[in-house]
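This document starts with one chain, in the form predicted alone, laid out as structure tokens.
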Amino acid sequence: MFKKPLLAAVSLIALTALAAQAETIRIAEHRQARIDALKAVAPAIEAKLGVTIEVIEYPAPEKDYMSKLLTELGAGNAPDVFTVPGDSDVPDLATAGYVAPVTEAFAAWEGAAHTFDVAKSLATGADGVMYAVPTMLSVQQIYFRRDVLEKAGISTDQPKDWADLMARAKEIKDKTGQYALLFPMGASWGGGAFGEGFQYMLAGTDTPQLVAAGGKLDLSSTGVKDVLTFYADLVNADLMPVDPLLGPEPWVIPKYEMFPAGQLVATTCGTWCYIYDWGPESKNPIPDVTKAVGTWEVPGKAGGNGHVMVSLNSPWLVNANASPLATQVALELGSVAADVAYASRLGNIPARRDAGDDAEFQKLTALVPVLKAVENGTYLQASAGFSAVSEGVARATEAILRKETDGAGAQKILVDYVTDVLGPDAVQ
């Protein structure tokens, strides 16, 4: 008389083995200021969406994280939800077919109205199909010791144009004998050479966009010449530090340590600089980071109003292979709760307008005013291919790095580069 109970409790428990391994959704997260962040934020995710999340470390530098992301999509085996560095990297996974498409889902999700348009359009591919969720972005200009320059007797005033940044940078060198001026370049930096400098200044051109109007590349405008231009003449002037730059982590001496130490007067970041980079809890703060380091937009080539730089901060992305849950995971991981995890420990700006609201996000101070400054954004918008965009700036620029070429010359490397891996017919 005990079989059918016994039974029942059998298959039950078989069942709940079964549900709990169907409802594991593996994360890939990388760095151990992400992981503290994720593991903060997963126990709220698991008890609303009955999952158990197991976080998957992944190497921290980007080239490695994506060298190791890359090969176990190829293989099938990669974890069910996961970033990428940038919105650049996006297209191409997506005409991979590696990830999975959240266009439906997020439209029906509640974050969806509270997320800036910015994200929206950054995270919508050409097809007009969303492939990742939005949550955290960067917000970029280039950031400067005020305390270095009113001591000298320079100007921390926003310069007007290019030739006036130019012009601050020689007098910094002038007037303290330190490197003025940082834009990430190099093969070493790899996707930050595209992503932290040279899409600031690409910007303020007279073309400040990549992709045509039929979809081809056109990497052969002024602009991009005009920026690599500006490039080797900061290079050839010696204001910049170019033998870090052709080491294995070049943001380390310039950004953790030269810049912290007033060696370093400018440099391009975003506002994970004010926390992770210099704030309190970094290896080597900056005291009253916030009154001792200050910001200038990103002014245009020929002047007109300066520009903050908007993109996404390693947005999520859902396996294409992932049950539908693990899309659920993804936007959860949208909430303001988690993009306000990230913000503490990172410095990155929600992309959610009603993180401003929260309490814990008013705790930091140094990103409340920024978060206002994404509605007027700029951003470029990425296609499929700029995984090798990417790759050829990081080459151009290490050209210009070692003094092999001018600006024209490293226009070519980028135009040739990014050819030869696309074929003819995706450049212009």
Partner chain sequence: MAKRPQLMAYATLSLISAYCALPFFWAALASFDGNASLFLKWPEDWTTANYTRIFTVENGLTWFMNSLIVVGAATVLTMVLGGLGGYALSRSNAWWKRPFLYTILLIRVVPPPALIVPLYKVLLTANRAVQEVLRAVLPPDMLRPAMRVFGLVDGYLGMILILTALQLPLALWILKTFFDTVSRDYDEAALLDGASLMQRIRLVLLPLALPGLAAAGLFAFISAWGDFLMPLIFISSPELQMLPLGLFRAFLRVNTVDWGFLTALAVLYMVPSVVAFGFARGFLVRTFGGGVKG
Given for the second form:
Amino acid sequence: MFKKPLLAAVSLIALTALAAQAETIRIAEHRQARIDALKAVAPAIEAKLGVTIEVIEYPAPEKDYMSKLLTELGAGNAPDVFTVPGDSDVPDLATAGYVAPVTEAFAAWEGAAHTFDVAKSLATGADGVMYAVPTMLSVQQIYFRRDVLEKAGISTDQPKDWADLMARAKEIKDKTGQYALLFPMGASWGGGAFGEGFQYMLAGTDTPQLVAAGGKLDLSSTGVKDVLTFYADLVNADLMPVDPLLGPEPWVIPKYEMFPAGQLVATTCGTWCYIYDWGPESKNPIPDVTKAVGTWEVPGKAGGNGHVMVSLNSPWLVNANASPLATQVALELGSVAADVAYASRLGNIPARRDAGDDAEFQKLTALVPVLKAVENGTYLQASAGFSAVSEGVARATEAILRKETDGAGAQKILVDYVTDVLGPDAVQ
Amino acid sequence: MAKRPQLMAYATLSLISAYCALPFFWAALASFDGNASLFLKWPEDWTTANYTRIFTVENGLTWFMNSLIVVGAATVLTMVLGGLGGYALSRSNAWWKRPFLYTILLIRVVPPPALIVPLYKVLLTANRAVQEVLRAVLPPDMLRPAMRVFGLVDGYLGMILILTALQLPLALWILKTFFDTVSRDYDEAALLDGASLMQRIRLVLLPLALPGLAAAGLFAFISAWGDFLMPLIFISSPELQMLPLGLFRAFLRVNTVDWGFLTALAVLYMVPSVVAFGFARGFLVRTFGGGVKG
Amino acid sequence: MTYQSRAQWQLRLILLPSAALLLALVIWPALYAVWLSFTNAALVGPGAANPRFVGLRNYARLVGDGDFWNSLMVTGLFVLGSAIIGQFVLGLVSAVLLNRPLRFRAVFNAIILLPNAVPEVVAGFLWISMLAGGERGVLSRIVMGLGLQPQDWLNTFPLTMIIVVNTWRGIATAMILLTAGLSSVPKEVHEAAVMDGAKPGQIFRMITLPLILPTIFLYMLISTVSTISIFGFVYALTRGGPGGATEILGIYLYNQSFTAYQLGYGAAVAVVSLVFSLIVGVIYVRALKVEV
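Having seen the form predicted alone, the form predicted together with the partner chain:
Below: every chain and molecule of the assembly, starting with the one above.
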């Protein structure tokens, strides 16, 4: 007679005990906007999966974030779920054994069907294993001050090829007296030299990929040389502001100060520029930014179709030592709600099609058309060794910035550096 | 005409002082400026909002207390260990004395970044042992708070030990040279009176060693207070976050540098070490005045 | 056991905690770094999963690495410019002048000590403002007052600027040590020289300087050693740039280990820099007869 209530009481106690011991998943996150986004979506994930989420704030500068994270990963003490800046960082963390594969969990996940193919490809390594949850995308191209160009009577048409782009840049400099076009270069921009510039241009050359048939890195290609030569021409013609790029935090002056002031007329950037750099989340916004600032696709070297560059933005990785629940949490960070929370604060593009139906997302008018066009984007397939390539590009472009070398010389710096780091076997 | 050298002396000292003091003007002014910038200017919009924000919006008080606890404890520990060790090194006539002294001095040339990864591994191993011990003796819900205190990675104890270890070589040197100038007669006499080691230290040496300890403590405090690399790598929990990290996070946390907030935090961050200097300054010359062979 | 030998044992006992702490947290990690320098250990990639012994490969690469030699040279100039010349000269001048009965002595003294109390990162931020480029930067405004052109200081004279900043940080240490040295010069010697009609410059050169020479050498040893390992404020100020112009060893090593992720190579840099400073240390101890 007392059995039922007793049982209920026992199970209630058991449940409470379970709830009290709900597994804690530690998530590394950094920079205020990203932390705000994560904290906004964490309660829903906790409720759905019955976990406790602990957000650990890491240092804001990207380099310090990575130093701390990698030290902890190396020692086996890192958080369960964390991000890396882009897809090019993923293979090297995977070969280090830091990251749990998510291939099967991803396939079984409700979001898999909605995820863009390009995002899946970017998250999948050469071995067919998926080591990253693609949640947000960087969609990058060239952003220019439409208002400045129109006032100066310069064409705002899409440049047809590299020569056209260069000619346009020279015309901007001649007619406005301002810096014309910025590509991130140099050692202190970190991964930016590679991820926010070099790869755009490379995609428009005859040799758009860096991995040769045997899995070796092919850095001696004509495409690499062409990009670096274009860079050298840009710097040598004084079309690009050089001094701020040699100091620490090189993006602050050109992107947050010069561009809004009209002292720099065009720059590479991603959709985040409409929100974070010059838009509503900026401290130095450009009024009516979507009108004042236009976009050009990145032209091919010899013409043909221009392209926008798609890459993973801060993909979520799961610690190899973490429990399976951590993978579920990482996948939930790719839900529409989470994607939109990050998109509205940072201005990146969700990696899934159905985010476009979300009412909150539709308010982000600058991002809506870009989401629709994601599938047309070009991408660069990352592979093991890309950390070294990225650092090598930073060093090569640093030499160009300092006007110490030409395109061929910079290519030699790149090849030598990567060969030194990875050994001669890894490089063709 | 004794006036001219005097004038020259004042002029020279004023120039050196201007060089030393100028950067502080910017920080002091900018921290009260509602519209602070990278450039030195007289604030048009005087405000204390930058300071209040540190404590209301951010966890300034937590950062401050953590820094005080950790650096304070490390300083005391450095003084205790350095005092005992310095005394031993001064009085010992063992053959390894000189090699030991040179080793700990030269090891200082290794830049701290070189030690981080090995240090992390050492501390993590020890941390796991501490965790096992605490798990065995404490109820589960006490484990986390206890690890915050006794943890060697992401815990007070670890941070205290690291900072102590980094400051100890200089402290040992200062105190060893200091004890060299304290006559051995005192401890010989106490030894003959049958005083134990602890009695000798407490009654004879401690009073004599005070200036040396103050100087060693001052240098340890200032250097540990300013270290940011170790807290950057070894502290993760927000409850344990220390001032340099607050400063580093405030920088570029959003896309522009908030100079008002940054300088206010920097001013607060400087206060304790300036105060420490004020307290210990009197001891400095006495310490080194005796400690250097003329 | 005699009381003397027992006392000697007790001495070892009270040194033990210090020795143990240094062994565990400084010497052992340093030895571990030596081992790493013979491997391809890395923070990412296969070198992170299974570090392999590679013999002297890292050292071979080091010899041919222009950036390393650049860093070594930058460090040498940095030590020479800031510790040996800047801090020492200004510290000595301050110590000598403040040893005289001047008015406002305490004020001058306090102001000169102030920078020494500034945490590394703060020092970096303060000087970012002082050295800011363009016409509005503080240093630029000062030189414009003297009729010179404003400069983008950290880009145009990067190494000189970090020397200026480090000198600023270290005048106090030199002044403290040298004041102490001066106070140990017997007054009678000084007075006797004045009686004999010696000029102040002569007194300083012939009497004071030789008497404080041991202090000077001890100062040089300590400041050289601690300047070689500087990392924090340069990291906050320039991160080694532009183009490696301020890439002192601490920064170079950090960049190798945490930007290029090459732990083994970074460790080799540390080992070689240790050897170099060992040589410098031996020169000080042997040639300049620093006594301990």
